[in-house]
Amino acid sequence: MLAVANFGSDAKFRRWSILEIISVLPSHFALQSGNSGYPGFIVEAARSAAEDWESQDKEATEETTKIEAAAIPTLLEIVEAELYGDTSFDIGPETNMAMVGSKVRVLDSETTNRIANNDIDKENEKNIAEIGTLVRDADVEILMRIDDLLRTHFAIFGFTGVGKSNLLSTIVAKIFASTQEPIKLVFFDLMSEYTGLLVDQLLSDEVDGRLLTIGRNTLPEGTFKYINGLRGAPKNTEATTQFLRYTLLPKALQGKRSKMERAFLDFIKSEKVRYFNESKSITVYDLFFTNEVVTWAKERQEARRQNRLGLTKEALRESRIRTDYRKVHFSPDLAKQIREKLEKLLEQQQYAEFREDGDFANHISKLEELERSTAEHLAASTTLPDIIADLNDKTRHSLWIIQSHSPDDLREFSHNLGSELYESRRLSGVIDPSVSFIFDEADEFIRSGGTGSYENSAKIAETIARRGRKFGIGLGIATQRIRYLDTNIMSQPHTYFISKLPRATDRTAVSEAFGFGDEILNQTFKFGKGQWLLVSHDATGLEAVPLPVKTEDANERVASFLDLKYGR
C-alpha cells in the first residue's frame, strides 16, 4: 500500500489518498522498444541492460533502469494532524484526489493491517474470521464479516488445479471456528471429494457433520447394506473400505490413507453418512398438484383441469385427509387406501374420459411404488422434513455433505430442498439460522440456457441469489468455467475469490461483475496455490478493492487432525 498527499491538505490536517499497488515491473530505457530493429542491438542491449541491474543492489544507481509500479485508489485517504504535531491519524473516506508530482510513501504492516480491515472491530464484533494474509505481507491478516460472506453469496473462480476445493475446505474451518452462533453449510459434492477435505469438520463435537447420499448406487453395496442394517452387510471395517475407494482424496493426502480409514471408520460407526428416503418424502401434495413427482401429458395439460381437480379431491376426501396436503407424507396403508379410492372413482362412468386416457395411470403407479417402498425400514434413512428441521435448528453448526452417483439426481434434489427450505421460511418469516447452499463445480447446477434438470438447478439458485438474504439463505459457488454460467446468477454475489483465468472469456465475465481491467486480473497469473485476489463489497474491510490473500492449506490442516487423532 502506498500513501500519496492530496489536494484536501490544509494547515491544519495533512490527508494522504491511500492506493493499492497491482503490478510491478522493471524496465530498462535500452528495451523500451521491445523485441523491433536489428537483431545485434537488441542482444547487446538486453546483455547490458542485465548487467546494469546486477550491478545495482539496494539502491538505484543507473539512470537506464526503472521499476514502474501501477497502484488504484482505494478511496480511502489517512488524516494527520498537524497542528499539535500528533502523532496518530485517522483513516477515513478518500476526500480529495491525489497530488500529481508528490512523494509517494510506502506504508508499512501496521498501517496497511488497519486499512486492510478498515471499520472492522476484531476484539468486539461477532462472528469475524481471519481469511488469510496479504500474499506479500504475512503480517498484515485479512478479517472477514462471515454473515456477510454467507448471506450476500460468494464465488471461487479458478483453473483447474489451483485449490478451489481445497479454500472452500479452509473457508468451512474458519466459520465453524470463529462465531459461536449455529451456521449450516450445505455442500453439493459432483466428485465426491469433500468427505475427506472436511473429515476434521464432520468428525467434530463442534458440528454436526453429515454425508447424505442419493439414490442407492451412491454407496458401495456393502456400505449401503451395512449403514442401513440390511442383511448381508459387511463388517463395519469392510463398509469403511469399500467408502474410502469410492471417495476422491487429494495427493497430498494419499500418505494418510490408513489413518483416514480410521477417520471414515468412526464416521460410519457415529451414523452419519444417511442415505435419502425419497419415498417417505414425498406429500400428497407432491403427486397431485406438482409435476414434480409425475407430470401430465402435455396435450392434456391444460384440458379438463377442473375435471381432474375435482376427481383428486374426492379420492382424497374419501381417504380421509382433513389437514394441509402439503404436510401429509405417504405411509403403506396411505398410498394403498389413496390408490383404492382413485381406481374405484375410475371405474364410474363419470370418470370414464380419465380411465379411457390413462390420465392417472402413472399416479397409480407410483402409488404401488410408494406402498412397496414406504413399507422398507432403512435404519439410515433420511427425509426431507428431517433435513429441513435441522437447517432451521438455532442450536448448533450444521454441515451436510451431499452426493449422488446421478448428476441429474443431484440437481433435482438441490432444486427441492432448496425450494422447500425457501417456501418454509418465507411462510413463517424464520430468517435465523444462516444457510449457505455451496455448489462445488456450479457450471453442471447454474448453467446458462440449461434445460431438465440443469433448468431446475440453476432456478432454485436464481432464487437464494435474488430474494434468499432475506429469510437467511445464501449461495456459494465454485467453477472454473464461468462462462457457461446463469448471468443472472453470476452477478449476485458480493464477495469473489480469483486466480488463474487463462480463458479471455472467462477473465471478461469476471471484469465485467466488479468493473475493473485486466490490468488487475493479471496479477493472478503469478500466483501459487493458495493465493487469491479476495474483492468483496461487504465482507471486508475495503469495499470492491482486490487485496490479494494466501490462505491456509487445507491439506496440512486435515493432516495435523489425523495425526493428532489417530498418532503420528
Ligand SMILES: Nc1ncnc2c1ncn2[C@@H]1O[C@H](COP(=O)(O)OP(=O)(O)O)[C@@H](O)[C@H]1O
Contents of the next structure:
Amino acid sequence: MLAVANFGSDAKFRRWSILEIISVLPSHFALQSGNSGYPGFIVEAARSAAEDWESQDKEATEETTKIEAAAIPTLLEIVEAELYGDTSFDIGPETNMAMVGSKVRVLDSETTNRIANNDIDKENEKNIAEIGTLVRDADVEILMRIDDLLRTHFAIFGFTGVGKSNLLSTIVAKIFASTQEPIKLVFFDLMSEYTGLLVDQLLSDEVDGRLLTIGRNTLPEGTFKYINGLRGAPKNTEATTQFLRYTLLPKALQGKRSKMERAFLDFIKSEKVRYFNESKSITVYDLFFTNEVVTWAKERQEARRQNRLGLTKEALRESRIRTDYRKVHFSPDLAKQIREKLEKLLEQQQYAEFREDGDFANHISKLEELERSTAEHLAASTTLPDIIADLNDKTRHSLWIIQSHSPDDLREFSHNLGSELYESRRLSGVIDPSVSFIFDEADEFIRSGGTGSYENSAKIAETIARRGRKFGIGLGIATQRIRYLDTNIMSQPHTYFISKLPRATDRTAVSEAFGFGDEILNQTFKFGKGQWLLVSHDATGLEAVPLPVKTEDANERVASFLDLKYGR
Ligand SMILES: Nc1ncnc2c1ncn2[C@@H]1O[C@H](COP(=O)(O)OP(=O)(O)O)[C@@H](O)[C@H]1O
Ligand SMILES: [Mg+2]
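Given the form predicted on its own, state the structure of the form predicted in complex with the ligand.
Once more the chain from above appears, this time first in line as the rest of the complex follows.
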C-alpha cells in the first residue's frame, strides 16, 4: 500500500491518501504504441528494448525504461499530527484528493496491518478469525468477522484446481477454532470429498461432526449394514475399507491412506456416519397435500381437485389424527390404516372415475412402501426433525456433510432441509445460532433456468440469499462456472474470494456483478493455488477494497492431524 499527501493537509495535520497497488509492470518508451505501426520499426524497437532490460538489470541508466505501478483508492487516509513531534497517527475516511505529482511513501507491514483490518477491534470483538495473510507480505494477517462472513453470504470463484474446496476446508477449521459461540455448517458435498478434507473437524471433540448419507445406495453395502447394525454386516475394518474406497482424497493426502483409514475407523465407530431415513421424515401433509413425495397419477385434472380433496379428507378422518398433519409421521399401522380406507373408498360408486383413472395409485404404492420401511429398525437413522433440532441447538458447533449417490436427491434434500429450517426459524422467531448452507460445485445447485430438482435447490438458495439473514441463515457457494449461476443469487453475497478465471465470460460476470474494473481482476492471472482476491462489504476491516490474500493449505492441516493422532 502507498500513502500520498492529499489536499486536506494544513498547518496542524498532515493527511495522506491511502492507495492499494493492483499491478506492477515494466514499460519501455520504445514500445509505448504496442505492436501497431511500421513493422520494421517495431521489430527494431523491440530488439533495443530487450537489450535495455538486460543491460539495465540493476539500475536504469537511461530514461527509457520504467516500472509502472497502478493503484486504486482505498478511500482512507492517514492523519499525522506532525507538528507536535508525535509519531502516532490515525486512520480515517479520506477527506480530500491525493496531490497529483507528489511523492508516494510505501507503507510498512505494521501500518498495512492497521489499514487492512481498520474496522476490526481484535482485542475486544468476539468471533474474529484470521483467514490468511497478504500475498505480498506474510506479516499482514487478514481478519474476518465470522458472523458477517456467514450471515451475509460468501462466494468462492476460480477455475478447477485453484483450491476452492481446500479453502472451504480452511474456512471451516478457522471458524471452529476461533469462536466459542456455536456455529452450524452444512455442506452439500456432490463429490464426496469433504469427509477426507475435514476429517480432523469430524473427529474433533469441539464439534458435532456428522456425515449424512441420502439414499440407500450412497454408502457401500457393507458400510451401510455396519452403521445400521443390520444382519450380515461385515467387521468394522471391512466396513471402513469400503467407506474409504468411496471417498475422494486429495492427491497430497494419498500418501496418508493408512492413517486416514484409522481415522475413518474411529469415525464410523463413533456413530457419526448417519443415514437419512426419508420414510421417518415424511408427514401426512407431505404425502397428501404437496407434490414433494408423490404426484397425482393423472395430470390435467384441475377440475377434479375438489373431489379429490374430499376423498383424501374422508380417508384420513378414520385415523382420528388430532394434531396438524404437518406434524404427523407415518408408523406401519398408520400407513396401513390409511391405505385400506383409501382402497375401500375407491370402490364406492361416487369415486369410480378416480378408480378407473388410477388417480390414487401413486399414493397407495407409497403407503405400501411406508408400511414396510417405517417398520425397519436402522441404528444410524436420522430424520429431518433431528437435523433441524441440531441446527437450532445453542450449545455446540455442528458440521453436517451431506452426500448422495444421486445429485437429484441431494438437490431435493437441500430444498427440503432449507425450507424446513427456514420455516422453523421464521415461525418461532429464532435467529441464532448462525447456520451456513455451503454449496460446492454451486452451478449444480443454483443454475439459472434449471428445471426439476435444479429448480428446487435454486429456490431454497435464493430464499436463503434474500431472506435468510434475518434468521441467521447464510449461503456459501463455490464454483468455476459463474456464468451458469442464477444472477439473482450471484449478486447477493457480501464477501467473495476470487482466483483465476480463464474464461472471459466468467470474468465479465464477476466484474458486472461487483462493479470491478478489468485491471482489478487481471492480477488473479498470476495467482497460484491458495491465492485469492478477497473483497467484502462487512466481514473484513476494509470495506469493498480487494485484498490479495494467501490461505493455508488444508491438506497440511489434515496431514499433521493424522500424524499427531496416529503417529508418524
Ligand atoms: N492454499 C493452498 N496452498 C497450497 N496448495 C493448495 C492450496 N489450495 C489448494 N492447493 C492444492 O491444489 C489442489 C486442488 O485444490 P482443490 O481445493 O481441490 O481445488 P478446486 O476445488 O478449486 O478444484 C489441492 O489438492 C492442493 O494440492
Ligand atoms: Mg473443488
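By rigid core we mean the largest C-alpha set that fits within 1.5 Å across both forms. Positions refer to the first chain, counted from 1. If you're wondering where the values come from, they're calculated on a predicted model, not measured in any experiment.
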item: Threshold 2 Å Cα movement between the two forms at residue 313, rigid core reference; value: yes
item: Displaced residue check between the two forms: residue 54, CA, 2 Å or over, core reference; value: yes
